[in-house]
Each structure stands twice: as C-alpha cells, then as structure tokens.
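Consider the single chain below, provided in structure tokens and representing the form predicted alone.
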Amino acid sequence: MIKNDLLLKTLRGEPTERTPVWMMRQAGRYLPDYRTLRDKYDFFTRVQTPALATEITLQPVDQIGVDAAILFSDILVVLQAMGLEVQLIENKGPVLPDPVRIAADLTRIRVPDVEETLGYVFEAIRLTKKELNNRVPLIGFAGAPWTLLCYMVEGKGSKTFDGVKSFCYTQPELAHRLLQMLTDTTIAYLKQQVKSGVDAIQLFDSWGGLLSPDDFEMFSLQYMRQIIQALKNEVPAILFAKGAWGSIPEMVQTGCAGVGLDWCIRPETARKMAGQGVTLQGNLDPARLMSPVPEIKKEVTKMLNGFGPGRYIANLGHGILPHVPVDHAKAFVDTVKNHVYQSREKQVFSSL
C-alpha cells in the first residue's frame, strides 16, 4: 500500500486532500549529488547500472519532497534496443551516427525482445520500488514514436526537424513502417515496466508540436493511441505532447488518464478543451524557477488557482533546467504542498 498516493488518486479522479506535485526531469542535472555521479560515470553507464539509476531516481524524493518518483532513464534506450547506436554528449545532446534514411536501413533495426535488450531498466524499477518502500508512486515512461522517429531519422537534435518531416512526406510508407515498429517496441517495453512495478506511465512526445493538427494525427497521435489503449487498463497513463495543445480534445479521446501541458496555454482554456473527465498536469515555464523565491511562490499560486482543485497535478511545462537552484525547486514543491484554495468547500478535492 503506497503511503502517499495523491498522484494515483488524482489520475483516477478520486478525492484528495491537496494537489500532488512532481517535476519532469526531477532526477538529474540540477541536483549537486547527481552532478557528483555525472563526473564519475558517463550518461549511459548511469542509465544502464540499476544501482546508479535507483540512487538518482530517489534523490528528488529525499531532497525535494516530490509526491512521485520518475525512473532515471532516457527515451533513446528504445532506439538502442532496436539496434541503433546512440551517443549522449554532455552539453550537446544525443547523436546517432548512422540514422535511418532509406528502406535498406531497415535491415539494421528490429523489434527487439525487450527483456533481453532492456533488462537493466526493469531491474532498476524493481530495485527502486524496493528502496522507495511504498513512500510514493514510481512513474515509468517512454518516448512517443514520432519523437523517437525524429532522432532516428535526423540523427541528432533539431529545433525544426525538417529532415524527418521531409522523410515522412516523401517516403510515407517507410515512415509508417518505422512508426509501427517503434509503437510495437514501446508497447512491449511499457508493459514490462508495469510488470516490474511502475505505478503509472508517461508518454513523452517532445516534438509533437512541430506538426500541424492533421499531421499530428497522422504521424503521432494514431500511434500514441495504440500505446495508451494497450496500457490504460493496467496503470494510469499520462500523455504529454509539448506544443500540441491544439489537439487536447483528441488526446483526451485516446483514453489516457492525464494530459500534460506546456506553458503556452492558460489553465482555463486547457480545462475547457479537455472537459471534466481527465486529469491535467503542468504547466509552469521551467525558466520561472530562475526567478527569486517570492516570485516563484507568486507564479505557482497563480497557476494553482488557475487550474483549481480536483483533477490536477502540479508540474512544470517541460523538464527542469540544469542551473535551477535546489532551493528554488523546493520552493516550487513546497508552495504546491502548502496551497489552500480560496473556497473552504474545495479544500477536500473532489473529482471535477
């Protein structure tokens, strides 16, 4: 029995005594203890060593007081499992030396046996669950097929990913074959995460906002829908597609328990678009955590009042930035924990 199950209750639409809070990328680079490990071990050693991944996962729970842990890993481990080389260069980002560009490149990739290729992730989940000792839920995650395709084809990060767009428009059949392979792999990967002990999952579509609404459906949402449908009866699933908030109603219709939001939409607008039957998550601009602490408290309070109590999880609108002071991150979390909504009737939250 999880002692602090605020996040899970909120995802199920059950009453809670306050709003739950966690932060995307909370296990990582802004924490001094993480930087100590970073100086000793390269990135994928940290990811692929269950004891290290567990230690990093627990750091924000112990030091910041968040209401959920999220496994320390990376979305690109799926591409490694499928047969591609992935390099992670500190302060530069991911690089894939041999991207997929033509049909012949499919001979180099496969839908893998996830237990064989990603067993270190599942071992890290089991170890983390043991060390958490039911204090808070553990969130598992994966990258959405479209976002993974962006790296698979482009071979590196990009602001626009014009290369993968051109690939999709000129070789649509090949693009959809790859997206389905990514989808099948991701479903198997997340199902095994659930078997290993995660309590919820989040699907990250970091580059969904680069697509028009029609293309978002064509190249992203239809594949995320398959994943959500495969997982939704096992654990609550949160769908986060940065920049794609124009498609909130369509994301809700996937059957997900929660929809993550970036900072480019007002809370009231998001709720109107989402309706009352889904939990919203977000959406403070991560750069706001560089503000003085009094300003952080002011902005977080404004955000909380905008979303109101009930089906809402406080979070950032994207991952926490590397140079955020730890006390600023803690101010964000503590402000959420201490917030009292204006109406006394709303202090015990009910499903909206």
Contents of the next structure:
Amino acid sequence: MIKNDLLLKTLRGEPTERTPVWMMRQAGRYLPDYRTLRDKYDFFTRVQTPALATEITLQPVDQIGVDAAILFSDILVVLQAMGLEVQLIENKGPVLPDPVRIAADLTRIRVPDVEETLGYVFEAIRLTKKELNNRVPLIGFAGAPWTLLCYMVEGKGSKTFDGVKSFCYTQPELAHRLLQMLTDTTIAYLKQQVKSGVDAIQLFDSWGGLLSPDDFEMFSLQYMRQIIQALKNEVPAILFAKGAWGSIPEMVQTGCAGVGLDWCIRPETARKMAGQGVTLQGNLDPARLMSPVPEIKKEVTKMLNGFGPGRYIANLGHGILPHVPVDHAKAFVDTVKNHVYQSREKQVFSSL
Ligand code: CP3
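The structure above corresponds to the form predicted alone; please give the structure of the form predicted in complex with ligand CP3 next.
Now the full complex is given, and it begins with the chain already shown.
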C-alpha cells in the first residue's frame, strides 16, 4: 500500500484531506544535486543508468516534498528505440541528425521490441519503486505521438513546427503511418512501464496546441485516444496537451482520469468545459516561480481557490524553469500543502 496516495485517490475521484501537488520536470537543473550529476554524466548516460535515473527521480521527493515521483527519463527515448539517433546539445536542446522526411526514410525505423530497446527504463522503474518504498506513487510517462512526430520530422525544437505541419499537410498518408507506428510503440512501452511498477501515467503533448481543433483531432487526439483506451484497465492516465485547452471536452471523452492544463485558461473556465467527471491538473505559469515568495503564495492560493477542492492536482502549467530558486519551488509545494479551503467548498470536497 502506498502511504501517501493523495494523487491516486484524486485521479479516481475519491475525497482526500488535501490537494496533492507535484511539478512537471521536477527533477532538473534547478536542483543543485541534479547539477552535480549533470557535470559528471551526459544526459543519456543519466537516463540509461538505472541507479542514476533512480537517484535523480528521488531528489524532488526528498528535497521538495512533492506528493508523487515522476521517473527521470525523456520522451525522446522512444525515437531512439525506433532506430533514430537523438542527441541532446547543451543550450540547444534535442537534435536528430537524420530526421524522417520521405517515404524511403521508413526503412530506417521500426516498431521495436520495447524490452530489448528500453529495458533500462523498466529497470529504473523497478529500482525506483524499491527505493521509494511506497512513500508516494510513481508516475510513468511518454510523449504523445504528435509531439514525437514533431521531433522526428523537424529534427530539432521549434517555436512553430511549420516543417512537420507542412509534412502532414503534403504527405498525410506517410504522416499517419508514422503516427500509428509511434502509437503502437507507445502502447507497448507504457504497458511495460505499468508491469514494471508505475502507478499512473502522463502523456505529454507539448505541441498539441500548435494545431487547429480539427487537426488536433486528426493528427494528435485520435492517437492519444488509442493509447488511453489500451491502458484503461491498467492505471489512471493524465493527458497534458499544452495549448490545446479549446479541446478539453474532447480530451475528457478519451476516458483519461486527468487533464493537464497550461496557464492560459482560468480554472473556472476549464472546470466548466471539463465537467465534474475528470480530475484537472495545473496550471501555474512556471515563470511565476521567479516572483518573490509572498507573490508566489498569493498566486498559488488564487489558483487553488479557482479550481476548488476535489478532483484537482496542483502543478505548474509546464516544466519548471532551470533558474528557479529551490526555496521558491518549496514555497509552491508548501502553499498547496498548507492551503485551507473555505468551509462551503470543504463540504463539496467531502461529498465528492
Ligand atoms: O518531469 C520530470 O522531472 C521527468 C523527466 C522529464 C524530462 N523530460 C527530463 C529532461 C520529462 C517528463 C521530460 C519530457 C519531455 N522531454 C518533453 C515533454 C514535456 C515538456 O517539457 O514539454 C519534451 C518536449 C522533451 C524533449 C526535451 N528533453 C527537450 C526539449 C529538452 C531540452 C530542453 C531543456 O529543458 O533542457 C530535453 C532535455 C531534458 N529532459 C532535461 C531534463 C531534466 C534537461 C537536460 C539537462 O540539461 O540536464
């Protein structure tokens, strides 16, 4: 039994004594101990060495007091497993020297045996579960097929991803074949994460918001739906599609347990769009953690009251920034932990 199961209860819609909190990218450069390991080992060594991945995963649990661990890894390992080279260049982000652009490129990629190619992730999960010793749940994750396609085709990060969009709009058949291969790989990958011990999963669609609602359905959501459906009898799934809040009702209909939100939507609006049957997660602007601590407390309190108690997980609206002072991250987490809702809302809380 997991001692602190606030997150899992909230995802199931059960009442809890307080709102759970974690932070996207909570294991990262803002933590001095992470930076020490970063100086010693390159990124993919950290990801591929289970003992290092476990140590990094536990850092925010031990040092910040979050209510869930998220495995230290990266969404791009799936592209490596499919046969593509991925480098992480300092201050530049991910680079794929040979991106996929034409049908002939399909010969270079495959739907892999996940045990064979991503065994180190499953080993890291088993080791992390052992070290966590049931203190908090462990979240597994994968990139959404659309977001992975963005890197697969563009070969690097971009603000607009026009390259992958023109790829989709000029070679839709090829795009859909790739998206299906990514989906099949991701289903096998996440099922094996669950077998290895993760308690919940999150799908990261960081670039879903670059698509119109119809194209979001066409090139992203229909594939995420397949993944959520494939996992529906396994563990609760959180769907985070940054910028795609116009499609909240459609996201809820995938059957996911939780929907992650960025900071560009008011909590009240999001709840209206989502209805009562799903857990919402988010949505503080990560840059807000650069504010002085009293301001952080004010903003977090406003966010908590906006969402209200029950079916809500406090988080940032995207990954934590590398320059955030550790005590600011702690102030975020502690404000959530110490928050007391108004009495009227408390009643709603316990009746959920
Ligand atoms: O949340 C966590 O703490 C778990 C670990 C995690 C990482 N990446 C570690 C990481 C998770 C869940 C991710 C997801 C990820 N990776 C996404 C989706 C979420 C998002 O932020 O939009 C994306 C798009 C990637 C691809 C990626 N990996 C980029 C664009 C970068 C470079 C940008 C950056 O922040 O440096 C990475 C590298 C990366 N992944 C780092 C970490 C801690 C930084 C590496 C370092 O400098 O040490």
